[in-house]
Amino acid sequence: MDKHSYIAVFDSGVGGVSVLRELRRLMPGERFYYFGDSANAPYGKKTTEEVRALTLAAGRKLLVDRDCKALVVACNTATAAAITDLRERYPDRIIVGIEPALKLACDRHPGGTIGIMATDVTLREKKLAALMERVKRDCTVIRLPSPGVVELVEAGKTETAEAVALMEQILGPYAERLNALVLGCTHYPFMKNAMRQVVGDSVELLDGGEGTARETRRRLQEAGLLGEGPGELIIENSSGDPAKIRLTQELLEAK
């Protein structure tokens, strides 16, 4: 393991791009080894147990198997679910999660309504619960379950109708209270055409990708193992579907 092994981004299936695209602008240096998990998603709606084996077995084939010398973990239930458990199997490698960024949007909006769309696990662990204590004098926070949603971003329908309607479905109710929405999963930044379309200009979207890419740069430099290359990019889907590889790659391109 050295400065020009790879780094290793981990996501239940596509949506771990909307992190990659932030880890390639901040190193675009740095070889990046991304692996998506799409047989087996959406994470959201199994048990914690059942995201943890599933986690754990990707850290090996990422950590052990491929020699990556760092692991990001850009899965939001993933990291509720098995963060802990990876670091102390592998103490000696650089492992990042990610996590809602609700304290970023408590110092943005003091006093103010912030809405959590999140998936089951996400919400029902404890990490976001800690999360949510910490901020509550802040603000008033509003847990949004958002089930349907990493499905149509998986089948590539994130600007129809459909994707609308359910935005419509989860946010409107609430849509005239909020003053920002934190999108705590990392499927969620691809459907923000949609969400604009029933919260409109003046909420504010934010996700932890950046800040993610900026911790995993910071662990890198403080280990002195920054790539200095021409950069590269592996993609892999446990799918084994080439339609997935397309798709990771159309999203890595959009605007």
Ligand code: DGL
Contents of the next structure:
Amino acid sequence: MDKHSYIAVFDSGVGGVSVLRELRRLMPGERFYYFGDSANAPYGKKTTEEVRALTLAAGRKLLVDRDCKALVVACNTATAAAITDLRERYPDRIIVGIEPALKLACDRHPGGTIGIMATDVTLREKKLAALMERVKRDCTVIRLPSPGVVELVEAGKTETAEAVALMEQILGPYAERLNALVLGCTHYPFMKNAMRQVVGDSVELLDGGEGTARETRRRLQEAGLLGEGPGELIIENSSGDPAKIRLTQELLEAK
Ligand code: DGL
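Now show the form predicted together with the ligand, given that the preceding structure was the form predicted on its own.
Okay, now the whole complex, with that chain kicking things off.
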């Protein structure tokens, strides 16, 4: 493997940008190839089999056709459905997945009440049940299905009254009880401003972007594949819509 080749970052759409920005912050000298599959988003409403097939197709494109040196699956849903199959198929490649930051939340709020927002696929897959079992201890974990959020982010409507109304619907009934909220989908960090208007400032919002970036750097370092170039970014979106590329760039710069 060539350390000068690209690190692929894959998501069902524009959400993986919340991971990409952490990756770039940590490894500014790397070349990144971001592929968003917006033509097929949202993944979270599909069957596990459908998500697996789409993720394996993206993996093939990025690891075989584009020969990227590593693949970051910047999508909790795709990770839950297909990370094991990807690793079996490409045992010699660096493949990093993302999982909800539930351990961090439980470690930081012993005995607390933790909400976890995620897509339907992530919430029903056994990977999450196993993670909960492992890290929950004396915490109360509340699963929060979040229909409509991914669609809103894909439409670029994160800073709107519609976004706040949707957060009110999902989080309003629990706002008083939560100590922390785990954002178990890479699209959700872009809704933080809307979330804050509902849950206030005292609830800790946690996502897996930074941890995933650190794990990617660790794996590259271990393999002697860390790049040292000036850094570069290619953005591709399966929708073929230039507006999606612009939205990807905007989200990358968003605060
Ligand atoms: N961004 C994806 C995740 O992290 C899911 C979005 C979708 O449903 O397509 O789970």
